[in-house]
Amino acid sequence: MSDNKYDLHKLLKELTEKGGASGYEESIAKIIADAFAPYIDEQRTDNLGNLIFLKKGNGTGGPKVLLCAHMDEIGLMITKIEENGFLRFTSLGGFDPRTLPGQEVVIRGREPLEGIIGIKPPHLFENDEKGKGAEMEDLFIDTGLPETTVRREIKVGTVAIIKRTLLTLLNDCITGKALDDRAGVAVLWFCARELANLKHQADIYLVATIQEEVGTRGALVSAFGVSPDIGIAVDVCHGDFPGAQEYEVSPLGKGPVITWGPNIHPQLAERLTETAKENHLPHQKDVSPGPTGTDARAIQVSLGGIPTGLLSIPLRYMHTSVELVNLEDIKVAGKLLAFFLTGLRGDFVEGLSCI
């Protein structure tokens, strides 16, 4: 087994600075494949574009486990080319338009083109516009190019992504775009690295899914393709920030979050919690009264129903270009999954059909 050229910070820097909007994840997949290669036994890409890694169990007869984290990010899609080459756009996966004015973007034209998101200056606001937040229809992309060039290089339907460099803060924190959910992909990578030195009966499928932000499509297809005994989604949840209600958020630096609720099999949540306690790993608890907004919602209802868990990384400022996480939470999550998997036996999985 060769040494990996990545450490956690370097991996996240490459993953977040590269663009990969929903449905256009090819360049991200290449980085992920390179990073996982030293730790897995097999790799394939399914027809939809999910990247599937297999870490084989020791011996035969072990359960089959699916671990999912989505590699796509929210983006923008060009809807109209106006006079003078200004580009109107819509959100591809859930941007808050209030966060977009002044952002730098990269447009996937015939060649990558850079631009900025503009809005009418406040000096020119009418009285009824003052004090209002930006709406998507108020915004436009300016490449600086003349209209004839824009129309030659960019078509309606072209995708753009925010351009942002990963910033390292104090206290093991990093901030940038697309940490939802490339932080989750990093958890799977850290788990695979830990498993390289551990024995496990389970055949473990680590999947970087696509198109989560536009409907958990990748998780649905990968669940059918792998047909696992159990599935665990790894995503992000809302971190703490001023003004948030305590029940709405999970503090950064206090470990990953184990979700409970009807989308989650209670015995899986319990086993993850027990594993964290047995290994003295910090962890938190969250409740979701309905289907979660993650790959877990698709995994659970695939095939005849799959026992499903959800492990999340606290993240501040979700769906902005300055998402913020704590690296230690990612490491702990990877260790927790690795310890959970090494203790997984067939008899536990067989009992999951009885709630």
Contents of the next structure:
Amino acid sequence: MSDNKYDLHKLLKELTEKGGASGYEESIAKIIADAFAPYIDEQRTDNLGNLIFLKKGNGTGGPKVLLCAHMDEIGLMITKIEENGFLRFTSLGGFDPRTLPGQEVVIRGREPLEGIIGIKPPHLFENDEKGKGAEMEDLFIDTGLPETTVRREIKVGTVAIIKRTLLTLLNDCITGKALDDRAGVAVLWFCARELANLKHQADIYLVATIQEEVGTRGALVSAFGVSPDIGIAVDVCHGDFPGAQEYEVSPLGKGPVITWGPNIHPQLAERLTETAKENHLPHQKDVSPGPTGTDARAIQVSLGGIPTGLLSIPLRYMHTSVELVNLEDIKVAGKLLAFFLTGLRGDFVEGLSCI
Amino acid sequence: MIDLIERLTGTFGPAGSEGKIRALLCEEVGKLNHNYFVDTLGNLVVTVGGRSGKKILTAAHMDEIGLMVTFIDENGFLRFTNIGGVLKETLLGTRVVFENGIVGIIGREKIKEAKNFDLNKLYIDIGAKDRNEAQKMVRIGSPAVFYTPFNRLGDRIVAKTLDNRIGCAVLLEVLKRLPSSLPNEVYFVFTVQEEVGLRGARTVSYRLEPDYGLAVDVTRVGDTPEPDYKMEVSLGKGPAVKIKDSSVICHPQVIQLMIETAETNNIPYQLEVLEKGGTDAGAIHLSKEGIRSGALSIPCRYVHSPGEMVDLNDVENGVSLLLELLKKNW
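Show the same protein again, this time as the form predicted in complex with its partner chain rather than the form predicted on its own.
Okay, now the whole complex, with that chain kicking things off.
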């Protein structure tokens, strides 16, 4: 079993620099399939594009576990081609328009095309425009191409993504776009790699889900398709930064975050916490008072109800092109999941359905 | 077909109270030689074609937006809430009609700032002298819909509820023109409660388990002065192939098939990215383990107002496109 093709950094570099906006995840799915191949027994793609891996348990009768991390990223979609070739767009998922002017983009036309997002210069502001943030409808993509070429290459509905190279900073920090939630996909990959050397009773379904950013759609249908005994979503949560309240962020480098709240089965959160303690893995705690903004919200209410957990990687500047995470947090999360899975027996899972 | 559209738009059927429109649809479907049934929530399902090919669900919602009485005051004025996405600015001075034919006019209280008025400042006046008289005609929970005439304006028509009786008309017209055999098993479904959250489509796709889903509905346009959203769809330039709206990112395979079919048959079409709004495909594609879905849209101005407008050429081309699509192997 050779795994020298990828290491964590290399995998994340490829995963974040390529584009895979919600609904258009195929090229990312290819990289993920390639990276997971050495560690899994079966692979399939469902009707909507969820990439589903199975790592079989040792022996029979083990529980069925679903691990989800979404592979889509927020992106842009062309809504209108203006007379002079400028492109109007909407967002796939939640972009903050203030972060868009000045970005470079790659447009997935007939051939990939580069462009930039332009905005009116400050010199030309009317008085009432000063100090105001940009609105999506005032922005446009400029390819520099004449209208006739633009119309030949790009149609309404063509997707564009932000162009951004992954940058490695000090102290195991990396920054780039789409770490939400390619960091989660990397956790699943690291977990699968760890499991190669461990025994586990559970049949483990690792799913790179689609369309999380437009409403946890991939998780909804893949939970139905896999119909697991338990589900765990791996996503990102807000990291610390100046000006943030301590209670709304989790510091980077202090381990993955275990979420508690109505979306989460308390015994799963408890078990994850205990596993982290037993293995001396740093971890943090967060609470969410309602359905979380992650795949966990869809998994929990699928079928007859699925006990669900959520493990998150602290990430700064969410939904910008300079999202920042600590690689060590990803490794710890992968190990924590692997240890959790090796300790998982059928009787624990049965116990979850009767509190 | 014009006559059919006029009857469809003139028939009462807000979400949850689709009895009359469903009766009309059943009558129309009954004239054709196809099997049909009505399911638990009231969806009308017409089954066509062989059992060998793929199963395709094509859906047009039969319900419409409306109002519902919440309170009758002692002077006989009716307070109301909305059924689906009613735009409050379209209500002032508008006439509405209840299922029993009672007509009312919407009035408003004194409003200091016109931009800040809310639905609770409005009421329906049915001419009743007091609560007692009003209660003989309507009750709390009675739904009402817009009461506006059907007009033909050249190639275009304006009427209430073209969203989505025009989709129903397209499905009925395709049913009439179907060849004697089809490569696929096709479910033509007239769904309920789309306007309040794609509810009929959700349960009917769970039950039918199709391989593919295709909604037929209206879409907004960007060809009017200062439209709400910058979009390229215009009236009269052909039916739209939906790429995305708030409820669904259409499956590339379905989009591709629609575009190829339009191009090989020289049917004009447009590409649609709708920033706000959803359709039955949103519920269908998330059914069970996921269903590859798309949507064919008829461009429509003034959606959800008392006077919606479509171009008959788009409707006719929409019929042709759906018909050709259903003849293909999916």
